[in-house]
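Quick heads-up: it's one chain on its own, the form predicted on its own, in structure tokens.
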Amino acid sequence: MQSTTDYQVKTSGFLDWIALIIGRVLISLIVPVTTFGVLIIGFRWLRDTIPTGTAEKTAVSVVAIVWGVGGAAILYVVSNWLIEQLNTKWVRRLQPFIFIGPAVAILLWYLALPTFRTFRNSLYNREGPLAVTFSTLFSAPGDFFGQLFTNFIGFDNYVAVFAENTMRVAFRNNLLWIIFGATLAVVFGLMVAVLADRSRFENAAKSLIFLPMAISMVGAGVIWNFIYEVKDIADPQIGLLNAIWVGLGQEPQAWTALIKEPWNNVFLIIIMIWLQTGYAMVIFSAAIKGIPEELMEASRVDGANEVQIFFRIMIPYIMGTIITVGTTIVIFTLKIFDIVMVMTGGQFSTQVIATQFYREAFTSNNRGSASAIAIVLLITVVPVMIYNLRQFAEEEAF
């Protein structure tokens, strides 16, 4: 009798336990998500509202300043603070979900759906997908399936995007912006950052460098537009590169349109590599400043003269460097996109993969081909993604 009585007790303290333990559980879940939902009705609220004097203009910027500075704090020191109300199994599980929640939530939203709706378009026409509801599925499933698949044309807009002879010249540039873009930035980037480090000099050299990282893609187009710029061989040549070519005597050149192709890309590519030398010069220049002094002075009585030390020395010191900056900037050049949009707008057989999708979206109104491109492009920067974390992985690479 005292053994069912002590097995009900504890029986019975387990049930509390357990249902402590949830209880707090699904309060630790239900207070963030009411409280986000508060966050998002104010914000709904905020954006259906239109201000119309000054007064009102700055009174609604301090209160969406407020409001999503101030909830956003708020839910997480309330969520953080129910959390560690429960045992400290519990805190340790899910304590680091209240950190990096939001962040995978913003992923799953902003990244993830979005990439799977633009593969489920591309699967479709120009029209794209005919929007459907999942009540028709239960009502009338025949209606369900047929609008579901109107309008569906298979992998024909990824067989059109390697058939069209622009996209395969779009692939051409691409390349050619990785072969001497990315390269001739890394080669330079690495050039500066030893020439810099001996210098007395080096902070005034490596700001000069670094400047171009200061503006945007945009405004250096706007930049080497006018540098580029072309005039009538009686006119006063106000681009820099005319006039200096006009005054050793030769006519008047359009730079990025009428020289041969696809040889005028290469000045569309010299902007790029004008603005990532300086990235990868400071990258470069952090490593070598991380070289052990001793293991060049010890290379150094051993006999090895500037260029050995560099191939020998400071190359495979820094290999993990390289390797990092260089599918950066590959990565970059991939997606390269507002200075041929500046400089030609894809004219002149200068159009890359962005501005070929570009075009199909915004131009043609084609959602299915534009989609397509889309997932070509992802499709072409995620293994240089996925060997760039890998290096990260592998070894200390900064």
Partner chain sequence: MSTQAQSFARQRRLSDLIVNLALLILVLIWTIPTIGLLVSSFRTRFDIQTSGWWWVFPHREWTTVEEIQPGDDLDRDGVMEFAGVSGTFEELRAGIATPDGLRVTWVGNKRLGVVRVQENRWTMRTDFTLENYGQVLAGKTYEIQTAGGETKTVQGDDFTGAFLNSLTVSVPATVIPILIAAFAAYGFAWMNFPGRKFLFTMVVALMVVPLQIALVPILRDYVSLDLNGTFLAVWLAHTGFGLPLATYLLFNYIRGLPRDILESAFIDGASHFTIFTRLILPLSVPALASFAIFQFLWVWNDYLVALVFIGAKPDVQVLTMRIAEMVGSRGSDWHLLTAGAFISMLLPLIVFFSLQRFFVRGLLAGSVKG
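For the form predicted together with its partner chain instead of the form predicted on its own, what are the coordinates?
What follows is just the one chain, with no partners and no other molecules.
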């Protein structure tokens, strides 16, 4: 009697257990599949809906935002829920990959692998490498290597990049951008930071200098058109610079276009200085406030004047910050694109590396040459990368 109940309990327990497992597996399948399905339906709908009218467009925008933000969050919740169905040992093993997995996957897809893919492209002509079928490696090695080396031209793209006159001008212009742009942005930033530190109007002044940081470079281009625009000498000038210039009794000039190159570049660079000074100023301002007051007082007591204090105390004290800000702005200037594109389209010898890259990649459709330019751009920032890695290793965060 007793033993039968025991037996029954056991079998029902076993059956329950089986049912539970099956149930769990089913739920574990159904939940992610449904989530995925819903997200894909949402994607298809968003891709294929062409809204007409503002109201409809607004509705689609709202749906898209909810779908995008919500979708990302739900994917985390669901995948974490899936993992937590397992036992503790596996949770501990797998959960970190739920946390870092998406980030690592996106970094690999969008930055790490493209570096290698772009380097590979740069060794081929404008057609690019063929898709290689690895199965032929052993069955027909001749075909495999034939495929692999079709369109292969070695370092010819790099030779062309450095030999072409347009590219040389682009390199020279980027150098001008760095020499004038980065330097002056740092100098003005430091100047404003020091001046504002002693003024009663510190916050107002800093906000106004900082304001261009919120403006797109395309918008800045429109703004500066009202400074640089040129009209015939008989008409009133509508560009401020030419109005002043004509007021001084000179001929109006097409500042960004027809004046003697390379000086037209300087007028584009001014726009960048206008945009970036605020950034430098904010960082310098914080650094200056970090200088101990006793240090400055002590040197004042010793009879140092303000200029000496600036050069002998302040500058050495914030040298580290100056280097960091300088590096950031130099990297920014290396990739400068929008300003040139909007103001001159890279004509009149104002092209820079990034506009040449764009032209090669998307106007001339020359993948090989564009990739070579991108790799050159990457190589120029490698020293900064190494410096960052060293700093990171020294911090011993791990």
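Positions refer to the first chain, counted from 1. Everything numeric here is computed off the predicted structure, so don't read it as measured data. Between two forms, the rigid core is the largest collection of C-alphas that superpose within 1.5 Å.
In a rigid-core overlay of the protein, residue 236 has its C-alpha displaced by at least 2 Å between these two forms.
With the core held fixed between these two forms, residue 331 has its Cα displaced by under 2 Å. Once both forms are fitted on their rigid core, the CA atom of residue 348 lies less than 2 Å apart between these two forms.
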